[in-house]
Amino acid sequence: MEWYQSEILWSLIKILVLFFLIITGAGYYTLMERKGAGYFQLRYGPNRAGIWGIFQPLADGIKFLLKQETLPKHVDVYLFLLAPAISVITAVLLWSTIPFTPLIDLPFEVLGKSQVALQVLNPGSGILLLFAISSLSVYGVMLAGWSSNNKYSLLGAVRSTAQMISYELSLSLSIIGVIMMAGHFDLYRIIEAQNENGWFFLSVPGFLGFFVFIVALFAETNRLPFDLAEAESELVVGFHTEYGAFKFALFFVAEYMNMITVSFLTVILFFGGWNIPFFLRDMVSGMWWGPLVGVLFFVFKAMFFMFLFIWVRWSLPRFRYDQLMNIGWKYLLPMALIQIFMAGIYLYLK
């Protein structure tokens, strides 16, 4: 057997490539947010570390690594250290199920296949596995607040746990219409279904599902206007009040990883993934560089939603906690159920 026929080798290559993309993407997403905040507030963002501040993420990473690690005496040590690890591990695992590229033709067969995609795992129930992994991230937040033995941290963890559990229901229901219209749980096949039938966003149930999905994502990722778990005016910084140095960096990086992940997921479920829109599809059809153009469109569409997180953060005020829960239970949940009913009618009449 040739060396390039090793399944373990190809899996390791995919894992290393994705891990590099995760760390680099999360680092430069922080720079994108800080630059965006500067433009929104009519000031300069980071502009000292390299040209246009391009080395600022590297400088931040070195700073976090070199800062002195502290461990408060009153914390539960094992759970205190475990919490940030859970958050970043779940964030990394989510990337393993995302199909970042279409199937690419190879000049030789690998493991009996002449095509390969940048995706570590391709289970038939990819969307279910992704949501199962994402639901575990709440344990990192909950354990961080509990183990810190701090009233601000505990209140932030309770808020965040209630918020994530409440909005996970609407988030899960919002994709059922997509699954019904695609007829698959496989993320790759969901993209292919949109290639054949058009983007789900353009259908009535798809549009309503997208609206519920995108609002629930802001609550799931603890971003403004739903960042009640980190309300500085009340809770200092919430569940990670006692964390510093590299342990805080893990929470910080996990948050930005999750925002990148859900941006790609939004494009996959509602905007056709790497499918090229309109007349451009015919222009690249049959060309060897067609898949590359598709990947560029995929990234471009995802970057719009990454920018949307920044735009909303620096444009809208924070909701009160009772308003947050009312939106989740009294508005989003009924809308999610209605879009499932509408998806059934859409499929019946189709």
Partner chain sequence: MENIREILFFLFAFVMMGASFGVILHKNPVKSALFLVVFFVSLASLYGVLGAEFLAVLQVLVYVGAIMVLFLFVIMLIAVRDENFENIGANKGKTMVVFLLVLAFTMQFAALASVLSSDDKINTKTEYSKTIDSAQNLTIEGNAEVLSFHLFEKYILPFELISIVLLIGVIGAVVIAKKNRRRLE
Contents of the next structure:
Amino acid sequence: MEWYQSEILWSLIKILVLFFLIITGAGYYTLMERKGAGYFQLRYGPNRAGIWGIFQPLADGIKFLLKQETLPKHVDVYLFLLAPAISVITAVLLWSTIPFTPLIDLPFEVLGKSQVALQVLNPGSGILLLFAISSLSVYGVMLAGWSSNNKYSLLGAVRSTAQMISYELSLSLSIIGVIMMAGHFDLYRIIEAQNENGWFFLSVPGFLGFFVFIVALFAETNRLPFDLAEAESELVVGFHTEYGAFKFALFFVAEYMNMITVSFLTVILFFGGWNIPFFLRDMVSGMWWGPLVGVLFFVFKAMFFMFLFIWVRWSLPRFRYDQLMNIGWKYLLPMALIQIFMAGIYLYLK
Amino acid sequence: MENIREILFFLFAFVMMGASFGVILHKNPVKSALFLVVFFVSLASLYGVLGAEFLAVLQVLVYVGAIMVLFLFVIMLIAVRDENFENIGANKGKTMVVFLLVLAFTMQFAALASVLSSDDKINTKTEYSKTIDSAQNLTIEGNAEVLSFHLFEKYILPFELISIVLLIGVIGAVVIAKKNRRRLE
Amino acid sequence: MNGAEIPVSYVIVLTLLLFSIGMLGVLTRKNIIVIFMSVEIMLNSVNLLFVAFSRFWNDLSGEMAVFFVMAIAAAEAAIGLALVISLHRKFHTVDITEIKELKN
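Form predicted alone already given; the form predicted together with its partner chain follows:
What follows is the whole complex; the chain from before opens it.
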């Protein structure tokens, strides 16, 4: 075996490709958000940097990089700097567990491999690892709020933490139905199970699970209507009040990265991943480019959910804090539990 | 590359040692809690190194994702001040007794360790597998799967009891932490 | 000899050190929350030993024990922290040397 045939080189290539994708993806997602916001409010949105503002993310990035770095005097320096890093690291780590393609047969052997799948790591405990990583992201918010040594920041962080741990409960319960129906934690096998039996979204427990899942996702990613962490009319901007320049950009980018990742995750869990819907599947079956069409569909389905985040943000007002907690504990949690029960019945009848 | 697991073992072992010293030596409880988070994450990695993948994920999920968040939440809510360590030096006799006690205790473990020679090794590459049905030659593999079979066959009673304990824990926590409204009036 | 092997005695030494550090924390610190965290260190060092021996003997009972300890630790943390909150509400401190009264 030559040196270049090792797993490590392949992993490095995949890491570079996926890292590039998530960075540019997050950048253009911000553009999509601003354009979307513009059209929702009957204005144009960014349209100066290049045609349709296509270079706007680049300009924003350069602006954030060149701004003067400031460090408030009253903060706890190490934790203050650590917090945005934690946010970004967890966001990128989450991204690394998403499988984007099935195993694709390469037409010729590349670096000693004839089959390849675009996924950095495929742990046996798939979805559980994903949830474990995402549970770390709460530390970014918490540390930012605490280390800023500022009332608004701390209040924002405490709110956000309480919100995230309450909704994490519903979020993790809402996928148990899917895991039961697929019979496996592995994301690949979850998609394969949907290839055989149809999308989980179309089954009764799957639909209920999807509803709970998507509502909890909005809370987890701190988006409107649940963005109480940064309720600007009450808390300035919540936990990142003291952050500026690139440190703020990290929080900002992490939020968009998370949204992209969870959009893909929703598609994997409930909408069959790279599964091609309807009669189209028979048309491409057996073709060598079939899997690539599947990937295209995967991205399209994920794009819909990415758009949903924007759509909801610019359509709904913010909930009050007690309303938020009520929804989480009194409605979503029982629904998630019912969903598990229904998944049991579904499996029994099948 | 061959002994990468051994290197990782030492790496995480040292991180854990440092983090646990951080927990007991830092004045600020928030920092202590954060050191404990580092401790738990490296412990989870160590489980991974030893090959117990499912437990590693569970460790992060339960300890880091739930328990430590709760700790930090409580510390932030009640705004704990820094502890002053001056009194510890004043009471040297007591501190010595404590150290001796701990030392005597650790000796017990050291005795246990000395019984095992360095040839007794954990084979981290052992795959998990379990034969469900020997007639049909059905086996399952993977950490989570095999654990689940153990959990729901051999340990079903403890599993159910644990759920009752958790329920009691939830109710107890609510009852204890709730403000006594009647007394306030 | 396969390189992917770790001697059990290393793990035992590690857990013994961690357990002692945890015990030291319990015996010397005064902040009740830090004491609580030191107890968690002790619990987890024992968990590590369970996992190591479970892998050594290739018997999953050890890992099951860790599973149950985790569940108990979760319940224990919830109740313990609830106690800390109610203590703080009553005495306005979490220093165990200042909490002396049984009745007020």
